[in-house]
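Single chain ahead, written as structure tokens, the form predicted on its own.
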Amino acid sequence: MRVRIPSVPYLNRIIALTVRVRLAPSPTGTLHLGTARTALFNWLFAKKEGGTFLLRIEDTDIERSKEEYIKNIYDGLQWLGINWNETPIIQSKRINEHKTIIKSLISKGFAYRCYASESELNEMREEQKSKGLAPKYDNRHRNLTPEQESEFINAGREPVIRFKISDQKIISWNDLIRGKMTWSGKDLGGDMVIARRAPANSIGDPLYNLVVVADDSAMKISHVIRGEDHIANTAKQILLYEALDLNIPVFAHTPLILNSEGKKLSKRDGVTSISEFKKMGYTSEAMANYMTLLGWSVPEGINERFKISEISEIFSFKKVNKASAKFDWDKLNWLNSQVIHEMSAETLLKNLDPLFKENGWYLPSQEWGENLVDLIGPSMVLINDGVNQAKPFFEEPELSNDGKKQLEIKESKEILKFILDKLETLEAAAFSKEEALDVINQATKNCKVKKGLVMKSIRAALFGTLNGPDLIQSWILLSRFSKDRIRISRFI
């Protein structure tokens, strides 16, 4: 599909342009729940438009980057069911094209070398400091003549590439979100930085703004969606943009994402990329679907509990919120639960059994693991939660203490002798819900008791405690993996 683009102060005329968007993630780390929602709503847009969703691996910081964090988000992306429509980029294999554009930039005259040693700028920085002015270079390289570039060359100096900024310059864009942005090149902090220090005679190594600004218009992306804490480079690189006489692709800037504090949400808040979430028990399907909210209104009429493959169908930025989102976990277990209980008993053992395999526990059928799951599965929150739940159909469980209380009473133990000698009378191990409500009832009858008691004395020593899923269901199935009489036999 063909979109218009809304006219924006740096354009001349209206463009159509073919929605291609990417997301540009560094593998300096796991797949961050920001750049996950990030990753979302541009795949939802592309989707929505009928365009293009991109892939490119930023991985020019060479001492931090690894290919492990690489495959990370790969499989993160592809869990949350985010898929890519061309081979990923990899941003390092483009240095020399970005090299090269460095070198146009200094020829017609828009950017520089500047050989301020650092020592210089600390020095500068605090004095501006003193003075209560914020840190900005002040271009004292800009216009070096000849003699004084040579005398810095003999001195041994290693310059930084600079593109120059007018303080007179107003940048502006048509934010798909924010609306009309203004930025006064003044507000840029001096003279922007695009090549570390090298040899005066080569070029260091490119910085974000310049490869980013390089490697878009290579890909011809049409729109970059990306957080709002990219609002200031966006600035910069519109500046870029013109100086190499590129086309300028529309912006959209999305709400930060808060923790409970109101603070951006970070590593020091635990939980924060995706494969953290995924070990932890959360559904792709649950994660997608809060993500999605992190920042989006759901238009009137929709639920929010939706499947992303559904909602890119009416995704708008247009809903997308100016304001910061703020994490919910109460909000992302609802959604997750809703997922579980919606699950078939199949599907849920599916994603069960491995987890049971880890601890060494074995199905002893299909059927028997299907029903097990059917019982605990509308209790069950996190995925996890399935294997605390499960443990006492696999192994004999500890005993709390409302369980050993309840086994310490002198009734109890009878009820237990009782309905133990009844059930070396049944001939099969297996036994029927009739069964067991029979041998309830004659354990009631004959050790005169309230049914009540005797429930509560085969579910402690069964389970080891009185709170469990429903408990005739949970014996049926202990009484097929021959274990109920080894458990009531501990405590008479």
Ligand code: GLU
Given for the second form:
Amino acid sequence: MRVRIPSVPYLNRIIALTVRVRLAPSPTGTLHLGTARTALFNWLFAKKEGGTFLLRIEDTDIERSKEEYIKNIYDGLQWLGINWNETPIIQSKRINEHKTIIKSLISKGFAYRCYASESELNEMREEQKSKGLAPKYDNRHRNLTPEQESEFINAGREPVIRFKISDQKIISWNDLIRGKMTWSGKDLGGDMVIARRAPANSIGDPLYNLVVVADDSAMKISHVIRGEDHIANTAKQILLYEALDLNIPVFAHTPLILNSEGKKLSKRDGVTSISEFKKMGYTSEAMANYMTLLGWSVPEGINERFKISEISEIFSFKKVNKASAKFDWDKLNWLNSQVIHEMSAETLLKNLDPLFKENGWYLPSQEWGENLVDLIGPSMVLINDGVNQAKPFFEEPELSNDGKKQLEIKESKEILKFILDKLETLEAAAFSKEEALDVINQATKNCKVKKGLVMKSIRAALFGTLNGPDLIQSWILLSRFSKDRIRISRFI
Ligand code: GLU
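What about the form predicted in complex with glutamic acid, after the form predicted on its own?
Expanding to the full complex; the earlier chain stays at the top.
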């Protein structure tokens, strides 16, 4: 029995304010961008309303659910800064409660056993198709007599359990994003299966719509915020709430995320899971920032570059679009580069150092490392870009075509020889900007060439190419290992 809340105005207000939302991922794959965005909207809403954000792992598909995916989901959310309250609910552990609810639906006449075989159902669907009708269960076993039921049981048939959906029923709700929504019972595919096939004296495995209603109600969820691909499920779930006499939560259906061709973002688009974005070198801050913008329009006067912890105050479903959101790599890349450029050298180095170590690259000192990231940071878009850009500071570079051409110029050899002689007189570890400039000026004068030629020759000898960050700073970093001397000596 549902406990009715007495109609005391202030009490109703307090209850209305208790926001409890949840993310209910199925651990049948890694944390998908769409699920993470749903998590973010739930989290932002809970934060804004001073509510609670919960997790429920929907692992009832035992064959496809995996522990490693649960871990991937937890790790991904934590990485994004989306923390949850209370211990996550594991759906499969509540199977007995789900079955009890199904039994009560049967005993109250809201649900029944359907013995139609798969081949009979296929035949029914084929016939509907040939008439140009949408496939729909024709409710053929809704009113079996006890004799008919016994006959099916004696014939060894195993039934599913179906929940009655009246064709005449009109279901409506006020969606926080989409406004007033209305569905007709006749468009829901006929009486819905709520438990899989099992012997008639038992209850088979409970199915999605039933368990979601049972769990959302048990968890006292006030607002169900999920993707718009669940709209038809919401209509079905409202019927279950009504039959079970449970409080119906408020619903908000978030827009889908589409690829650049306007199709639903899928595995075919390459990366879709949060752990893959992380592996590519996207920062958690840029990802969370970008995902919030996938569907939510920033109020006027607010910058699109933000930390999610800063915007919960202004987040509202009023600014979430009904239209699908297009995934825009350029914008994500721009945000990621912004985040990287805003990082202190210490933080950027903390992000890069594990990647350096994976390559067997070790920093001679923290200061050297920070100087290195100060040098390469401004041109980085992804964290991983730092690895490519740092490589010539740790490993001998290949000679590229432009570098080779430069070193073939006859004055180059003479310039490099002069520079090497000068360097031998200087202390590598303390090589300074002034000393570098002085060596360049002396070489320019002594070899009677343009300064540009000197600079290019040094760069080609040190880095194998004519492109790269500030030459003097790069040279100073390289001198720390006397690598500048070693590399120059290869070309004279
Ligand atoms: N397990 C469902 C999914 O991952 C949850 C849907 C819901 O939020 O109710 O799509």
